[in-house]
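Below, in structure tokens: the form predicted on its own, a single chain.
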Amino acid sequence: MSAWLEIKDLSAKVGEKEILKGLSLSVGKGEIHVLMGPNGSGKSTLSNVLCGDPMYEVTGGSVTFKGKDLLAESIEERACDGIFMAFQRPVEIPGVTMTTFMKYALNARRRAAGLSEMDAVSFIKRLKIRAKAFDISEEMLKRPVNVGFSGGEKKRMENLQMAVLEPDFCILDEMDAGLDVDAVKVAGAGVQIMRGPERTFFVISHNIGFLREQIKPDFVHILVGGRVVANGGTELMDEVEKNGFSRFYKEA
């Protein structure tokens, strides 16, 4: 049986700098995978390549997602196909309220799936139910996307987007970075609420306490030098916490 997401010998560069150098990884449906590694190892590059960021040029390898060639799809097609990314530093969108933004995003995905657009009443009901789960007020939903929000509020909004869109594959790029203890719990709550047999997660983080207590991954992968050098379970997190990445540098 083939993997739900299959990455084979993936290479990619930014400008003239090669970052991914033959990275391979197999991911099953409904699993939570943690990506760890020193700075510059390729974690965020892999995330951006999977999302289709045009800054990153794929120079070799393949990525198959749900049986299709992911690299042949546009950014919009990947989003409609169920790929979602929560950014380390969420962007602000002045002039567009969160409610409007989420309605257009959800209906774009529904159209791509051959479904009818959700009417205004049904959408607002869906939005309010999910906003309540993350302690997001109606006033916040009326504000422009992320404009003037604190770090914790932005993470709540990322969780809300994930909950409303119900993506198939969620990439969380250091969404706990720079947050206080309460905000970190909010970030982790989104994963726990959304995890299930139909949804897969890639979580990038250096915060082992956050990963152990909030994320509770199924698999852990260590990246060094643009490649996956170790695959395992939470024992790899324990090793990194105790000894850092020294052993993995040698394996790379």
The other form holds:
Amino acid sequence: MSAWLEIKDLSAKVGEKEILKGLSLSVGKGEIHVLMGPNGSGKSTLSNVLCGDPMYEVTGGSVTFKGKDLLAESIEERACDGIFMAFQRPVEIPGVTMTTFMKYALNARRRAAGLSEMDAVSFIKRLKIRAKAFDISEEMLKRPVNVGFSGGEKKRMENLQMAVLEPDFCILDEMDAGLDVDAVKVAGAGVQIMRGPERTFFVISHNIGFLREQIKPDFVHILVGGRVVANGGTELMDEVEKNGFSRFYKEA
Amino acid sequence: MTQNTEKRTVVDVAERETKTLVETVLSAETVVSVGKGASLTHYRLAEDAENALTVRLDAGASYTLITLALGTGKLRIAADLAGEGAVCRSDVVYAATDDEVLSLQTDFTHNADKTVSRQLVKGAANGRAKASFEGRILIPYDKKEIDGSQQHRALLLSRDCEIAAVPRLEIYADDVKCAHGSAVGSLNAEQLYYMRARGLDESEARRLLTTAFLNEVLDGIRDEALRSDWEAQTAERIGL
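Same protein, the form predicted together with the partner chain this time rather than the form predicted on its own?
Starting with the chain above, the whole complex follows.
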């Protein structure tokens, strides 16, 4: 029987450039995994391939998620199946408020699960309570998605979307990157609030202090050259902190 | 203030009067005159319509026009900024789908000093529709302190639709501020990916992005019931 999420020999390219070159990884339910690796090693590519970004072309391998062939599903089917990515650079959507956007997204998931749409009152209540947890004002919810927000505000909005949609596989792509000291302190709030036996996280970051203090992972994987070259626990983070990725290059 | 026949609609707003006019059935010709210091807000729904609108603005007059053009049609909007300090704002949304053919022509003439014109035209074409926008701003040589702008933005929603844009500025005066721009493109792939990654299906994401784009103009309608009605009609007519 395969794992909850089983990635086998996955290869993918963008344009003519091969980025993932036979990547394999087994992930269980309720676990927190950290992906580390030098720039260009394939961390973001893996995240986007799992979400179905049409920019990338899968050239080999397989991904099984909850027993299903993930790569055969559309972007929205994967989202409705519980995959969520907090984007490194969330796009701005002028003319669509965060409230409207979340209502559409939540109801799309409910329809896919065979549930009726959520009534307006329950939805607003759910949105407001969760917004509070990330220090997001009601006024911010009425503004167009990400338009005019600072880097820190955008990351809080990604956290909010994760909390509202309650996915069970969450990918956080450099949640702490480009933030000031105070913003970094709350970038991991989503993981802290939402971690539990039913939910798995993939966290990509170069910031070992952030990972150690806020994420507290169960497993750490090192990616080099489009493959996973080492699997372990937090001791791998300690090693990267001391010696960088040099040892792993040799193993790649 | 209005006289109405099938051929011709005449609208006169007297000096210092303030009026709002909603026009949903268009004659072949509409003639509007806004008197000294008067103000007219004019909303028009042009559904499969052929109409030529001419507007004359006296000194200090203010005219705000929002036009929603749907389906096959031919529209012309000509404004004569005849009196000093007249201000004309004309925003248009156009949308065509299937085999519809829609053309919009605007012609604004700054015939007096210190006159201001503002045009925002936003459109979308789907199916095999063909849409065209031709906009002229004319500023005669002896006019002073003129301020004109014309912006056109449009979305191509299918491979087989066409949108043509011809902005024409004819400026013979020196003391002029005049800006124009035109951009025609497809929906943004990154926005679509982001929305689908949250669970919206592709057609829902496309509809939401397109209506958000067009509603920038319709949001200017101050009557809430009218605004939501026209927004709904636009979404439906474009086949999303």
